[in-house]
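This document opens with one chain alone, in structure tokens, the form predicted on its own.
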Amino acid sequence: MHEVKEIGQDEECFFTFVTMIDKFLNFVATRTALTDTDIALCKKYFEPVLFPKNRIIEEQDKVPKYLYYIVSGYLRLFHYNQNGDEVTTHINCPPGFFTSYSNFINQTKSDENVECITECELLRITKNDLDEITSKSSSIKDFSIFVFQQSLTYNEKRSRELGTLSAEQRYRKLMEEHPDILHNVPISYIASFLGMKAESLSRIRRKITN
């Protein structure tokens, strides 16, 4: 698979949209209940779309064109430092949400890549069509701020972290708290994520397995 994938054109991939659907509905209902309206409003206005892997959906320097539900796979945020090297800031776990959040609400251009580190399969949706929706729908609007409140905390979280733990144990939060990364993204990835070189990950890799 080279290209995106819109789903919908033949009985297999109606099937493959109304499942991701409806995963996308029961994370939405977790958090607030939702009307018939509200499900149209989203089978409506959120696109399925299909990526493979190392597929870079977002660029850098241009305005983020999509907010994103991941219902499988992995996606990161990543710029390029002063001499040229891969910088990875963020890392999803699914499911959730994805995209260069605050440029993406400002309509700005990001300083960062999004991208696929796996085969993913998502929902889109445009700031317009957000705007769209959150202006018909009460509970889509409390939950959209509800994610946007939670991508800040989550940044501020991060950033304490970098500043206040040792790379030891910022390695072993996150082996506690999102072990699946562990098995799914490259190390690389994972050790410029936690603010270390590969090297150096591996080093805190093999003293803990000894």
Second form
Protein chains: 2
Amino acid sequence: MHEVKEIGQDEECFFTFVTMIDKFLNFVATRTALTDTDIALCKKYFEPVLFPKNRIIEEQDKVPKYLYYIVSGYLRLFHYNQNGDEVTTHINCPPGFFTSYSNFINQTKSDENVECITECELLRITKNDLDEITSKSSSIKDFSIFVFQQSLTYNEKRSRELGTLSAEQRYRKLMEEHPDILHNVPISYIASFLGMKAESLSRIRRKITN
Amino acid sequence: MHEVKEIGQDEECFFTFVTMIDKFLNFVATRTALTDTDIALCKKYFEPVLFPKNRIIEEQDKVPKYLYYIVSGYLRLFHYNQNGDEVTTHINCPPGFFTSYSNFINQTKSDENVECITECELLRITKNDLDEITSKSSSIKDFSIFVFQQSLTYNEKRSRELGTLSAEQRYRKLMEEHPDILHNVPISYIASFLGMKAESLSRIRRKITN
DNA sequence: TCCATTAACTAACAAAAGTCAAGTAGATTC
DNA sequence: GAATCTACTTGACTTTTGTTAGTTAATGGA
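Show the form predicted together with the DNA, please, because up to now only the form predicted on its own has appeared in this conversation.
And the full complex, kicking off with our chain again.
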């Protein structure tokens, strides 16, 4: 059985693998029926890890190593633009998966970093191991295709909103759909994620709450 | 052997199936090696069709019937916003595939219309038939996964650009990457696709060419 | 051929968002 | 507890984009 790895730190960890993998299996079960064999495969190949706040777990200019399932915590994807400013392109929280999808799937170099915004409990799997378990289990394969499609749908939605909504409408939408993000993620990341400057978001927030 | 169907019109058609499918097979071959069996499968299941300018070939509130390969012509995806205005979310041209991807894959209702901007020569395939040939040929399956990944990559790129570039930068980028679109697609569609008003695009064009 | 319709451009003004510079409040550190 | 430091806010100003309305050019149908 795995132990929870806390990378680059010597602090003790009280989170148990059983808890994490069970949460994951519950999530999968909401969508796909799993056999005992499927469950055993997941337990064998998904590795539980615990990271502290602000840890960068995938680096730009490298091939993303893992697909992550988020048990707890907040993650972001960001890169640097021509001026050297950080641009946050994704923010996610439980329950869900996280990685630089197209680069992970194709195993190509990504220009994005994956960073833990808060402390994060994650389950991770490499591309090789994912291919391994999807070839062994058609249920897991179906679920993995579903996850991939979710990412496609997400990006279609995101580009539609960025193309047609005003900064204020985009913020209001985030307030409705992910109020938790507002309480757990720095405003500056949220502004960048919503495609506006931090000052603009500040003004919008004041106007709304006034 | 198929005949080229020209739907809803009685005009004669001089495009041959052989030409269309050969262009398609050449395109696939740039990426995936096909056996004679694979080629026979494609010829059997991809149906050549010819549509006139402005024809809507997939309608909103319905499940998209086909995935299209574009042999010639320009297509767009559009929907209506709260004010009843058209919003163009995608424009594409040969060589490439076209559909409302996430709804086609999941066979769910789409709120988008697929419209031929110009006369279009297309090859189309239903979801059932696509599943059929991908189950019979692993090469075709690989290629089909590649096509969907392209769509994911495309949407990631698009949302990044809409989130971080100014209207002028977005137009300049389109000028560089798809100058042909500017000559074949109405300005109003392009403006909407780039997330700006037609008047803004007009100003930008004057400023650039002045 | 003429009329009606539409697409594209223009201009003047309004609103939204960015820029720059300064200020505040809350943490953190020594 | 004073001094930093950082994230966030604020205000004045600029630039970009949207709005409205009018003009021109091209298009298609009767």
